[in-house]
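Okay, so here's just one chain, in structure tokens, the form predicted on its own.
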Amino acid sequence: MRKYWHVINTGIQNMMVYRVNFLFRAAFGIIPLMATIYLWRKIYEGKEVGSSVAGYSLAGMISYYLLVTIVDALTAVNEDDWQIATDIKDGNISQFLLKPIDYLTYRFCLFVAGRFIYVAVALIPVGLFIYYLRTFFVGPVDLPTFVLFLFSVALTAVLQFLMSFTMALLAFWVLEVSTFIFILFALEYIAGGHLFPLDILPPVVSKVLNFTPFPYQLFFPVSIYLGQTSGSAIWRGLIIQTFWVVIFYFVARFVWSRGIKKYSAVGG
């Protein structure tokens, strides 16, 4: 395992030469967020005080939209699925096929490094805006959602690599993947709850949704941080986000073995 340990150590050494693009691309995100949230407000002002939208009241809306932010900086995939792509698509991973290094879990390390770079550095714009808005911003329901939040927070970042990590296999069969990742994207971002809180679709839609993996991309881990989801809803949530892990899992392995009947570099 040290030479995935190395891989980490590389990485976070690589990832410090963006700190400034991930710094500015921080801040700005917080400027869609802002117009979200006044959006919401306005909404709010023409209801009565204490009312709420879908058993959200303002204070927990705003605290939707944080704690996306939050968990987005967390998991997201920052330009690992194109960065597969092109080590398919120009020969790079031939490297890999002739040491004792997995691919998958040498990508995961530096999916894990880059995470940790990001997130130390938004943390000056996104903690100051949350620190903004921190009589809007709720508190974990007790100890143990709260554990339950991180573990599913963990789930959420393991489950969005090991998509677009199986997406950008595609690149083994088709030149360009850039459809195919924005497909993915615009999916995850409609039916993982970015745009708004899926609660307040018709029940029909939110339980067929809950049976797809998008909604614990982001959605499932908020929502037990904000108590929306408790009880055996939790539990039952878990056990689907684990299952769609565990699919993508093997689902990825798949793939690989398939392309990689396929692959061929030429040159030296």
Contents of the next structure:
Amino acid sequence: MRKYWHVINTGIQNMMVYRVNFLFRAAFGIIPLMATIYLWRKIYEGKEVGSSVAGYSLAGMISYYLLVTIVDALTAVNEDDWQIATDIKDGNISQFLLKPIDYLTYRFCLFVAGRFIYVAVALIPVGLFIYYLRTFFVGPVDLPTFVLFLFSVALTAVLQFLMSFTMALLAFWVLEVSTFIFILFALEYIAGGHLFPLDILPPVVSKVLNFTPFPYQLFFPVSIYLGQTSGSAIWRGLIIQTFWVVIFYFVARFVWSRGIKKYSAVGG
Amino acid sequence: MNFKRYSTIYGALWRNSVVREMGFKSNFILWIFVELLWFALQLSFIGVIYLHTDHIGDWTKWQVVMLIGASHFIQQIFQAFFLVNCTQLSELIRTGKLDFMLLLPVNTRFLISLRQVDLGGFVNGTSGLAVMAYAAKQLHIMPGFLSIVGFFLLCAAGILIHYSLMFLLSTISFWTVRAQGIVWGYYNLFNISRMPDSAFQGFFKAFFTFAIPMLLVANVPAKLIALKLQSPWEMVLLVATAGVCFTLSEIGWRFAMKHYTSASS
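Can I have the other form now, the form predicted together with its partner chain, not the form predicted on its own?
Starting with the chain above, the whole complex follows.
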């Protein structure tokens, strides 16, 4: 276990190099977010005062996007999948096959380190932005819900990581994985709830989406926080979310072991 | 004469790009698919929003679809000609390749800006036009020859704005290697150009109309086709802004060149 603490530690130090990049990313990311929020404000202006869209008041809608930004900062994979693919392509993973280090755990530690630095950096612009919109930011329903929200966020992070990890392992078989990474990203973007809350979709569509892992990559924890998911639905959701985490853990392990057999250490 | 020489050079650059792209055919097709997917995603966002409202400001559903089509068209054509080239400037500086280019007997800015052509952009651009045509049909609009020509000219002005601003930002890489992050940050702002302008007001609107004219680039051409222009001055504003942006980028480029002292060679 101690060696992995080491990985996290050096990972954090390495990630410090990217801090300015992270700051740019977080700051520039706010501008389109602001545009989306203005768009929604305009839509609510066109309605009667106090009316709601699929259960979201204006404050609820704005909070939704703010929470998406927060959860995204805490859980999104950004460079990890590219790095894994490059490691495989350039033959860098050979060294991990020789060392008593498990590559998946190693990568997870680096992911955690990366998120740690990203959150520390993004805190400034995102914090200012939330402060600017503080009148619209609703608090969590109650303390137990908030704890469940945090728990779900942790599961989200693991799920995000495992799915990206598996996707990046495609590099064992294909030369250029970036298109696949982008396709997955696009699916996560819409079916995960980045663009809009999934429960404003027609009920049939959102029901179908609930059979995919995507809502559990972002939408589910946010909906707990906002009280859109409540009572026994939270528990049921958490069980499904855990189920997806376990599934993807085994898929990742399986794909890895198949990949290693195929691996020929090009250039390594 | 000069024009003929430059078009010969540009023809050679085109041939190079075609050969390069065709080396990775399946990748070429997959990228087109990815772009189509993102385009469909933006359209579905509008589709979902209009399930819950029938107007955003004074924009109806099919008018916004038309705007998104126009914005996609502009973005893709920009991507076809300029995007890769703008993002690569910092690499050229870092690796010292720029020195070699400065020695060539052509305008360096021309060479840097148009070195590579991304052919997929043209394919994806047509999907934007197709969506616009469909939206026009839904709106019962039959644009005449003049307004179609006007549309493409305004799009050209919009593309010129994107190119000038991104090029200006990429010249920051003469001073710092971090410029690539800024250039990609600018690319993020493209998201704003597909939003209907009347959704915004106050500082935000003024900033993205006059300082960074994102709310002009696609809105004005789309409004021309959708018969939504409040006055012809909007078109004048777009063209004038394009001129200003291009001049600024040329001044920035010359300033950067004057202070350039090679990187690694």
